[in-house]
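Just one chain is shown here, as structure tokens, and it is the form predicted on its own.
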Amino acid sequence: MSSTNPNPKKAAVVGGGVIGGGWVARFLLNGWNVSVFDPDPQAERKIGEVIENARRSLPALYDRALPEEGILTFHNDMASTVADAAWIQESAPEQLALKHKILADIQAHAPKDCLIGSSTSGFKPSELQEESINPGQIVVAHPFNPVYLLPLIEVVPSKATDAAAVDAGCEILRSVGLKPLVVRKEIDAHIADRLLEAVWREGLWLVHDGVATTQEIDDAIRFGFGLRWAQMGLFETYRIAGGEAGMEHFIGQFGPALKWPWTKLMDVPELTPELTARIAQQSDDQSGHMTIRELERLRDDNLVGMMRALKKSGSGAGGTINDHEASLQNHGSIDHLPVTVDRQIPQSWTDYNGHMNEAHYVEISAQASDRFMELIGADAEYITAGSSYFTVENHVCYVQEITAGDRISVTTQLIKGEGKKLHLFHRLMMIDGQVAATVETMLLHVDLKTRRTSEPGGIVATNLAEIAVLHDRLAKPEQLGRAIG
């Protein structure tokens, strides 16, 4: 039932923490042999721990399976880290001597034609390639936690990288489902840092000033302004706030309001011990009855919600998971059926029984109805010209309970395809081949702009008379036209 991921790829993740271990995960889980180098004797552990969160969400963002899982193993010496590797990632702290020192050990053992990304959020390119012995090969690539489920990545090179070189190192990022931002001029903090450290600044401000405390800063950004942000950013927001005369009318109207004395954004409070301690105390009230593992969850289940509701419309972050999506192999076949979906459950099909859902067993045979359609020419051309298939039936059949991270796959056999019926059959396919729940399925072709059923022709006509040859030769399935009771 698995897939198989012939000669994988393979990654290079040098420095194992927070962000190292999320690159770690976004490889390793779209199918790439990841090697990791790290000192800290709790470096498999801790990486351990953020792959299985990361099991977790990532492949929920999907509607089909990600590549089967590669290989991870850990090294202490960096030649077998970053032998044959195509992608070498650097996390180490951000001190730049340490960087330069790991840096050095990198290429000199690297292959030659293998960009080396920077984690760093703060040093420019050139920077980090000081006294390099191949400065082109190193660039920053600055990612976002976590970076198993945000796609953005900053990429800055400097003058001594090849354009060729970062246009090949980007493609490798978006085959990971990663969205590179390729920044136009070095500069520190590069871009979206920069933005964030202005709200930073002003944050520590408002908390010091006793105007507001952190959870009231935070629910100003996540009932606010942060929502419009995750699909917009900043400038589409105030296009919009400009109403129908547009951005300069915006400009105009809110422009002045710069000028005026009441940010302090050119200055930082004094992190005094009295000042550290008490956002330390208003963060632990915040959040202190939650572990940080249930804080990632949490993050990641509401990250995983909100990235497949822009998923629906294409924005933001839901594009680029379509993008990816679309690359993903759909699998073949299984004992002569085609398989019509294949993946993962996400956490929030699950309900109070910690099962699936019923309501999501229909979801995933209309998805492989969707599938079968595309499969005999009723793809979205064939829809865009007029006709397509609309469900009048369905009959569930459960026979096993499906939880959150199941990977299900869908076979589909034809039962019936002659004259304007569609009539489908789905079984619902655990990874070791049993069968979790049939769904029987009849369709009726329709002309879309009389909205009444008609004659399918052309291409799905051939396609379906010719799939109806080799499915007839199948046994007919148990519980094909089965009632309750």
Contents of the next structure:
There are 2 protein chains.
Amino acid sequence: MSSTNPNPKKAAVVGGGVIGGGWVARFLLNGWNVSVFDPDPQAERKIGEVIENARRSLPALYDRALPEEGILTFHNDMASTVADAAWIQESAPEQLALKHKILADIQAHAPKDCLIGSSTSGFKPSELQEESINPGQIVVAHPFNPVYLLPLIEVVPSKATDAAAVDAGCEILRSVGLKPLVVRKEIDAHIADRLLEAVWREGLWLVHDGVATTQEIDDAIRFGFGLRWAQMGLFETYRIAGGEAGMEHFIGQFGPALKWPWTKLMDVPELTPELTARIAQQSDDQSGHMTIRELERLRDDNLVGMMRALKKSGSGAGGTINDHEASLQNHGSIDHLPVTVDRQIPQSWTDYNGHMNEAHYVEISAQASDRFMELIGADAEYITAGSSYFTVENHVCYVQEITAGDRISVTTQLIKGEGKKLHLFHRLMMIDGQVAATVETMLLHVDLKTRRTSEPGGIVATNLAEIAVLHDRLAKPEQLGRAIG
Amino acid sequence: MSSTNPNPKKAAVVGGGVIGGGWVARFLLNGWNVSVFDPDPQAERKIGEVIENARRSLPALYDRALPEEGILTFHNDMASTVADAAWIQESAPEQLALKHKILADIQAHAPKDCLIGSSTSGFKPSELQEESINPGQIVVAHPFNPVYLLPLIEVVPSKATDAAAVDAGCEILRSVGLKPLVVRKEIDAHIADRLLEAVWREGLWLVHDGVATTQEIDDAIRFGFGLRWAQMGLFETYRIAGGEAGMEHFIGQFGPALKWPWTKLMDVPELTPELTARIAQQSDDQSGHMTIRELERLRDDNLVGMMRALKKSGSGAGGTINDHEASLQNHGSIDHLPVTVDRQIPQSWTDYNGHMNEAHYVEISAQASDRFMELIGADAEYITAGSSYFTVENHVCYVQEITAGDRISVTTQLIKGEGKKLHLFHRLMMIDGQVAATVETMLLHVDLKTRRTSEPGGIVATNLAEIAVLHDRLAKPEQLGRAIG
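Having displayed the form predicted on its own, please output the structure of the form predicted together with a further copy of the same chain.
Everything in the complex follows now, all chains and molecules, and the chain you saw is the first one.
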């Protein structure tokens, strides 16, 4: 949690439960220094557990390394906590009087131009701003658990809030991979929790009336519409259901059902001890074979897997990750070779042998080839214009086992880059510099229209010739030209 | 759509819109013959479009090939449609009198022991059974669009329904990769649509009140809780939120919020032409740049990607796919070599060059090595007992481009299997038998505790010796021992 290379970016987090800890992890793993104020003597342990989960999962979303972790500090006074902060986040319990007291304390010491976000799900910003010396500084910034993985932040300003300050705040949130959704009208529970509330209420009725157990309700969600909503939400899904006839047709067809007595409109089931015990028992039957920690890891592995799948299309959270990934820095060179990959290994890349599956070594070397192509000018624009390189042969030597969470970097040596041929040698290295694998690869330049080999463009050939001068001076890898057997 | 190898399994589908077409595709692609009755002259075209989507996506969920497609026939009379059917599915418009008429017609000709499922979302089974000559034969079997991908089927029997028939029906649904959820109490809208209804109503209010647009509501879902629900649903997610203190603690903490005036409990917004037009306009702003067909393909690619990610943990839909995949037949031999892989290429395996990325050739060869290990007795049980093979070297020759939807089979030739060494040669072949790639691979037998090489168990050595006798008679591959350069 310490760093020899402190980052000037500083976030202050006031209140360090599961939500506050998630904010800490989100900023810290994105290279921010984070100062924490929480009177709970267990705060440091609890936040540490959240950070541990985050270190396992957040970097696994990306195919590039996140910045070096910031410095985490714990404070006993508000003044040192919030001094010089660029973002302040309050995550205290949901009691308005308590939040007023804390916000006043924060504002007494905070930089005047720093936005203060509140994690509240229950209060409107104008309520939080009551009695404030600088009401425009306070906004709702409502996150979703786990905050270190889920991108959504509902940002709710009031009329007192300066629009430019909101814009600047959203920019900060985006810079740590979040997706700010500015809610234009103050409303109880913002947007998402209103929808959640409606389902939660209906779910409680179904259990109360003995129609379904908690497991059956969860199954009704996750085997069906849950999968639709993770990518498109409600309205876009219904747009598709309406077909070519469109949304008006869909509403005309399904609107009348709203008047049918389907949902329990008028009432809330009383949460008697009996009903509470029934829900708890059903939940034990459903999930009691796993600890909360095991459930958290299962949830996080699934989230990472699904969000990585969405990166492919850029839908929803996948687009947020792609944007953030593009903003991550590329790295320099090691021993005069370009570093073409620097990344962490996701859980989902491991197999039944408990290590990274052989295919992902080639996934990494393919990423290294892609990056090398960018370096020589065969980039996305070049490919769109109609030319590319295709791999025709790979020779992989697996030297060391790689496990989930390992940080891997790759250097790429140009063996030969003349005419249609591009002959590369990738070294996959552990964080201590030891070689985990080598991939010798031969690519051919191709015309994407004819799908046949062709000569590369002038700038690519020139760049290759320049790099060849440098790399020809280096020793040839011992695995070069190796055959099996 | 024809087959030289007809399958005795037969499903009858009455009503062929988007939902009926989805049922057709689900059965057909799982090797069932399907007969369709629909008076709509456009039915054949519409169903053909759904099947085209399904062919693109359903096989992409699996790492084994689905059975050969069944035969699809269209009928003008009910008698020939439902004769000899093992499953009959009614997907007519949501009008009770019409459904009564169709169900009576079906029952006049259907086998007496064949369950008739209705796709209705609005009617209870006891309502469908009114006036029926054999009420116990009719159940609700309510699917979710797209039926060819989403596994959930709400199966709702009434008191008149025979429990054994429901069990047998669920077995049929599971055999085509579906997840039947038996709803134990009849209730309007079953389970999932009650939850959807609650959110739909709340969403309409948010648009009506100008709080949020359709895009903002969708974003509030898909960047946050939608991702949680796709894997775990509502209650298990809240169980985690409750932490070690458990579900009772969670309800105690969040139950009171149910009494707050968050959701619009008392009323439904009137769907005036103005409100309908506003929703349609917002939906156009959000998604109008894509056709419905494009949206469908985006949705399907995302669903396939997310469900493939869930296969890793077996959560939700991932578990259903794993179970179904395990039930798919393994294949025989080609030219005396075992067929170790037979599968379709998912969309998500392609890259910016418009063909399968180089890493997935090795993913396929790794699957072939896994299957070969099973054949020689180094199977899951053997690995659990503490031994396995690790790949130490691969040489890949990329011969032909492979694109999404291609069917690829792999034969595996044993080059040498003595002592710790296992030397294999995989040929990846297109459906016409042409070689798309070769992978020469060297594996070493490993003690999983020490992570060091070791001698294989007796049965594995014996099996290898037997296969060696057969494969030694075959010609050695020309690419064997090849080096790059």
